[in-house]
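Take a look at this single chain, the form predicted on its own, given in structure tokens.
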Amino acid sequence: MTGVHQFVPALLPRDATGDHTLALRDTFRSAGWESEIYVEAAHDELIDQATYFERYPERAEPGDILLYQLGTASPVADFLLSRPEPLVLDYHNVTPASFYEGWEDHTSEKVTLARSQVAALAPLAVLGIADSAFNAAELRRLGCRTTAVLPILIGRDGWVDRVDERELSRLFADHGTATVLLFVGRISPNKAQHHLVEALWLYRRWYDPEARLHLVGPAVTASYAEAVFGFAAELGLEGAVRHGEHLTPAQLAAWYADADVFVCVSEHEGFCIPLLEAMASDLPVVAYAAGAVPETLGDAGILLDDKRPSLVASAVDRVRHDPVLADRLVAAGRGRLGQFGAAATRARFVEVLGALAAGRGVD
């Protein structure tokens, strides 16, 4: 019987990889092959999903597949690299470390030892799994031989009926009828969190000056949020700008509910799932056109290729006040969520590595 055996760093609740990595377990286990998880780590509420990556020795078989989910650091790559059985690496993307530069020294060595571990393993690779053609490309500048580009599963059928009430109430009677700008991304130099507080204090002064900027993530590099709300109050817009942090899936849909236009300005994205909960929320999207943010938005959005924030502030008044424009962006947003639904994701999965377990080529 096959055997697809998945690695990741840390398995954890309420995260893109991690609900990735279960869907993609339970997928393979109704295609009738064998399939755990390995970790380093495992959050309390998943920690019944996983076995530590050092126990798979003594588990191992013949013809077993080892995928490993890549996005950080961890000791597993290099047990991954001493391992005989086929590689599979499903590569989401590590950001640069010079976007950590100046604001954490740790954090930076981090990603750099990422990297490093992105480079050994894409030569010994047997295939490539990225979700962006912009991973792909980097998996094959490292060595990759063959790569298939294949989206994340990201388990947001219908999230947007599960809208917590409370919470939206709660919202509107904070601002009312005032503009919102919503970016959903940790808090991170490469998100570029900054430059939408500059654009918000110019929408502010031309076109409504109750606007607000709603910043929805963890503030995982604490130097440069502490600057982002810091600048904001510089600006005079500390009660402007508001930081959603901890959210369930129905508050965050909320918060998505609530907001006029989606905005993003982020530097570096290997895929951005934001914009897809962006359209499955109705919500009318401006971006930066940086790494994957063209492939993934399509034409659901007003794509920029300047993000100076004046530019990024007529993009939004442009949306709020042009209805037809609105309503397109809205109806491309739905139509674009289609090439990314689960079943055939999971379905292409399936037909990928089962390629691979029969020794056949992938396509």
Second form
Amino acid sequence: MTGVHQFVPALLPRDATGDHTLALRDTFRSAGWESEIYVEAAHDELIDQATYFERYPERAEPGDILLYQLGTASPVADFLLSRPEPLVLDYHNVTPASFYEGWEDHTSEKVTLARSQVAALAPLAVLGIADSAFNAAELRRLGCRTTAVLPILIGRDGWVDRVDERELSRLFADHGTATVLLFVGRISPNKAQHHLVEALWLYRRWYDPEARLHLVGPAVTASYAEAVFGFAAELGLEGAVRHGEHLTPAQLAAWYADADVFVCVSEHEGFCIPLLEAMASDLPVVAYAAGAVPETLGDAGILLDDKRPSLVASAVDRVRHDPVLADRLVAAGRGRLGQFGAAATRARFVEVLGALAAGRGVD
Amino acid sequence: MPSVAPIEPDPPVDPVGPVDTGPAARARYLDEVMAEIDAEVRRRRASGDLPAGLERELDELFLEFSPVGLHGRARLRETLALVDGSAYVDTAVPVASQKAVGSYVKRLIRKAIGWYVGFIVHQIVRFAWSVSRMFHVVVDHVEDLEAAVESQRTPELPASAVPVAGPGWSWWSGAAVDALAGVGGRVLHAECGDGTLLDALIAGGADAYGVDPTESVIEPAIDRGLDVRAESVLGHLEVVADEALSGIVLSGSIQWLHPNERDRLETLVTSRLAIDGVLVLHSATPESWTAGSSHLISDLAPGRPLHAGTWSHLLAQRGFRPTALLYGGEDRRLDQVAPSNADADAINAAIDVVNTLLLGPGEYLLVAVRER
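For comparison with the form predicted on its own, would you give the structure of this protein in the form predicted together with the partner chain?
Everything in the complex follows now, all chains and molecules, and the chain you saw is the first one.
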């Protein structure tokens, strides 16, 4: 029996890679294959669904295919380099170190290591799966001979959870009818939240003096987060920029439901799941065209080729006060979302890995 | 290979809003919207709502909050604050857990090994604070040094004000060739310009080469096959071996070096010149400095020419024996009036005073031999 076993540095709940890995495991098992998840570490909630990667050799079977969920540095990469089984990379992108230089040197070193691991693994992989053409191109540049673009799978039903109504009421009570700009993503230099603060400052001067910016995501780069919020305070936006962290899925859904426009000025995105979450929340999107954002967004949002605060503020206002445009973007978002449907993605994963197991190669 | 289990199809997409007119029409529509957004920004700019440079100023303001944007002293202090912040080790390990019993167990473990952890942490913190204190002392010293250096910093002389070494034969060239005739070893001409003096030195039998910081000036010398390098005299002498030169000619901008650099030049010349080596120094006179040269140079140059006597004194202190002093160049002294003039004596006495104090020959050539 074919075995497609996944390796992932950390299996975490409420995490895109974690959800993707679990959903794939279930998909492979539904296809009649053996499928286990091997990890370097796992959260308490998921520890019974994972096995430490060092134990794989004693369980290895002829015909196994090893699928590595690659998005960070890990000793798992070195382990896989030593394995004889066919290796498939599922690449979720690693942020270039240059974004962290000067902000957080240890993170810069870690992503440098991660990118060196991608470079070592890519030429050895029989197949590189990427969740965007942007990521696939990066794999090919690093020597991966065959690549396929397959979207990331989300384990939950739909892209966003049921809305936490209490959270929604609490948010609304805080800002009333003021315009709310939302961005979801870790607070990190490559996400460029400081440019959103600049856009908000200008938006309040020009269009709505009560407008708010809601930033949802962990402050993983502490020095950058401090700079962003210090900068906002300096501009007199202390109460206007709100940070949401450690939200439950239902609370996150409430933040989406509460917002008027989803704004992304990130400088490096390998896929950008929040764009899909915004589409699923019927939230119009304004985004800077960087990395994989254009291909994920398609024509379901206003795509800016520049992220000057004046341009971002004007685009937000246009979306906010042009109902025809907003409706069109929301409708296009729903259509776009259909292209990332879970069923089609699961089928494509089975098709691609099945072909590999049968020795037919990948179409 | 097992057969693939059937997978339920995705639910159909239910678009809302205006009728979908196809991807091309949607793209055109979005292009039109973008053009209108661009126009709105231009309108804001034209109306004065978006002053020029405002967005750049916002970026610069953000950099003030960022370690990336900090430079020099601010960055040093920022880094020091990080060291201070990291020097504290918290022994209160978090005990939160997803499971109720987990929290209890963690609390129990923390209590049980608290004495052990505390002992270790105490030593780690003491070490960390010692390191941090050392950094504070170093930073204080660095800041004192920076302040001292900054207070003595001389503004750069505008490049456009610096004259390139004048080509051609000067009044002092023949004397320099004579002074260096028969020295035997390598002779360096600093700020050699187009190499005219080098030609004469070589013709006189010297093994001469030159340096000049202005690349364009030395091109004719290079074209003639002379050994000429585009370097400053200080930079060149730094890499020359001790006592490797038998003769040195100093001319050009060395006469207005900053006092610290002039002192360094004296040291280098002394060490690089062999015993019995000959130093030839050409300079403007202080009297001609303000009157005869560009005001930009005389006002902004980091140093000023010395009197010949002062050079003689400085060189003597370093073991040189002055052997010749020649004055030349433009002589701006006033002529005395004829004795037939009724007030000739008084006028000529006044002219003597003016000539002595304010005027006199424009340049001099000092020759000295290194004796020790």
